[in-house]
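The chain below stands alone and is given in structure tokens; this is the form predicted on its own.
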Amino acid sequence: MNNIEGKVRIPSGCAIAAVISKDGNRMTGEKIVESMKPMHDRSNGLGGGFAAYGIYPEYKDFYALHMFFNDRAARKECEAFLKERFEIVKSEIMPTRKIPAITDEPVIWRYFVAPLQSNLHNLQLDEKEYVARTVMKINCEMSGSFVFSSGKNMGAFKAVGFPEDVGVFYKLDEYEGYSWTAHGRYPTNTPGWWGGAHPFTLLDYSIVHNGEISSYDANRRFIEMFGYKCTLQTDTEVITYIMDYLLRVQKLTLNEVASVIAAPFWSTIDSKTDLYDKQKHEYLRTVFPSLLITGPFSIVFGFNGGLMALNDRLKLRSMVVGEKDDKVFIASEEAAIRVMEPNAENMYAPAGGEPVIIKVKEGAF
């Protein structure tokens, strides 16, 4: 029998990467696309994608809806629906370049929109809740139409393919943003299709995820009580809605959210000597038990003005963080960071359940 020890690479599925400038300096998508190449074996060609922040400064006050349509008829139907709910200030086909590696693409469109104030007044909703409900309605009820990005001054770009090809397809070298996240997908028990590629987004929130959610059914049942619907056929979608619910609706802080989804063990909480800290963790675990995410995961959560990286509390998936000047880099492997910045410093692997939160300085984007 041949000795194969050290000759077989087990990539643990999926690749994630991110870069952010704390000074708000904008950079093209070239480096984040290049960072995915050394992690090629973590993907299998069934999904790749990116999220970018600060890319639409000329339309920063409008929601950018990135959409997939099965055909022209679906687009026409959805567009009529959008006109009833929004002022559409720009409507265009998404710029892409034809490459052999990306095939069978749907109709990919984007709209820059503002909610009609009369509708907000009649429904007595704030505009974020109004947009979120619209996204859910389209994705649940309009056959052949999918909103895959819906934030202000940001956008997701995803497809069936390897991430380095998806970046070329969407011409990400022509965009500039202060923050980028990336994902290469290796689906294990869910289908590979355009809507199921990462990132998953709602409003300006985005998630890329390496791992598997064994608590998915409990998480989904809880979050769907509050108007969210999981329709995109992969477990990661629910993390985005959990983040939106905890941050926007419940108004928790990022650290508190991390203490819900990657909650410390009860034994760890019991051993805390700081009474306030102990009571806070007891409260969060008691009030939101169904939002604890179990199973292996490393995620990067993007939002306007920052990123948060987080491992599951047992650290069952790899994640490395590095720095250089005003930039912070995050990836599944150090090799990906070295592609973006060969001289990256302060390289470390965060502990399980330890959030890494980076925010752009105020007023910089």
Second form
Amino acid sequence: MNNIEGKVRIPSGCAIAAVISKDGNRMTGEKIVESMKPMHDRSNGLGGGFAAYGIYPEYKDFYALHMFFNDRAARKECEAFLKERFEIVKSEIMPTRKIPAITDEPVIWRYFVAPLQSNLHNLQLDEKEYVARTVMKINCEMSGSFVFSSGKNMGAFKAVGFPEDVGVFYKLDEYEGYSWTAHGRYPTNTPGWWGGAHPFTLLDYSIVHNGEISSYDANRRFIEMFGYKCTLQTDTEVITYIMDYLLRVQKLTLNEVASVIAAPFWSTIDSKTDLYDKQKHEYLRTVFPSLLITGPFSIVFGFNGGLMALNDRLKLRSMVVGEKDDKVFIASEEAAIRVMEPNAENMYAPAGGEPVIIKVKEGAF
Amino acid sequence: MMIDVTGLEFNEINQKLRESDNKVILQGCLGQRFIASGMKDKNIAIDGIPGNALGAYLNGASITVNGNAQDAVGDTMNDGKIIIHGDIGDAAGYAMRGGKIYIKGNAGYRAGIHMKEYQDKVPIMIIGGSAGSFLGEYQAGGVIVVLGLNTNGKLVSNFPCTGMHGGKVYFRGEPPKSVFPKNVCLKLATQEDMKYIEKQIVEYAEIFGYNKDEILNAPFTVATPDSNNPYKQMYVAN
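Having seen the form predicted on its own, please provide the structure of the form predicted together with its partner chain.
Once more the chain from above appears, this time first in line as the rest of the complex follows.
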């Protein structure tokens, strides 16, 4: 985990893909890993990762912390800290395969934890806020320790390497989830490191992103006023915190969030004939101007029970959506969808700023 | 001649194409980029999904895709023909300077971005369905025709012809004026225009099995930049 991100510029695409079963049927990670192969040239080997939902049913009431440590000492120090805050019901080395394509791995562990009720009570915090603050604290203050996944019944898996190799490394063929997202990284501006690979997560929220945020610093300055800390030295993490702030803290709907981060042009809002819709957009752009994300992006946002795909309002990155039976597929390229499901139907490319929201049937996850 | 390209890299596919007869069918194509780039004397049919930049710098070859195509088809193509039996992704015909792209379905964002022409080199793109936003962005020459067939009247999304300073875009029907920038003129196609459109549509209708007269039996609108030099004196007196 060398922290040279930001000190070197590498001029450069990325690849994203996702699949979800609306019926909550669980799939192994094999298909999503395969889907990254035809998009190989969109990545350059400096980062690959996956988020999987529904993979830990036996621990579904516990927060699954996936962590990178620089060394054993960092782990010991962090575990002592975790024990002050959580009941740890299970801690183990992340199962991985040694393969030549993935090298220089940090120490990778996972913990299933429950917040100590007495702490929650003393701090008068709800569980999620407590976990989110703890994640921020570790990532900011404990050098050599990184939480890269912290949701219930979900997990992120990421590394420096090509995504198809990262999938093999983390044995994703042995997990079963109802929803998967994937990312192949081609870092623009900065070199790759383990923490800088996608997805970027907080609680059960995860983001995979193809693009480059022109508004990054404006977004970062705003969101850091609310206790979030951008520590991972790359632009995408700010999207994760914006999603958390707007959804969990401000309690906006997914559609409203899309209208904030990929707001239509004022001219487009002015020309709206639906008065309610027009006012809503005026309101959201006025209240959250600093959370408009400009620059090219296509993202897939994962959460417990669903996915949202979104393009920047100018649609400067490609994204295709298809479906078959209970499944919906999303990818940067149609070829990736055809790998997962050769007979996918209703293939279409959502317009810029048009969110595609897919939720698993109530009670099915 | 049939070539199974399952699992091949794009450079291997192009090598096989160069060594092949003039008539080739590629089977099992799945996302390989740059297929047939720069080729001039082949007739290629593709089953499966060709990757981005299909037929980039194409120089006379003919490509038929029996399905959808991804982004940047015909990037900077100089001559030849690309026929897509499905939809086409973003930035189709990017900076195209000659040849023809015929699309049965819809086009993504930025179709025909920065098309250009010079003397007898006039690129032509015909979109059977509707076009996404920024159609003909920075268009400098050439002709785009949008037919809006089977789209419930939808022709084009936001901001078509932004930065247009040459060439023409024809729409079958009347696109909403409000989505165009101010520097574009929209007029009803004249008889001369219609003759020109007919000439282009004959082959298109034949390829996709449409009745040409039915396509032409509608008023067409033509979009052009509103002067021959809309950026005159913007930077220097010219």
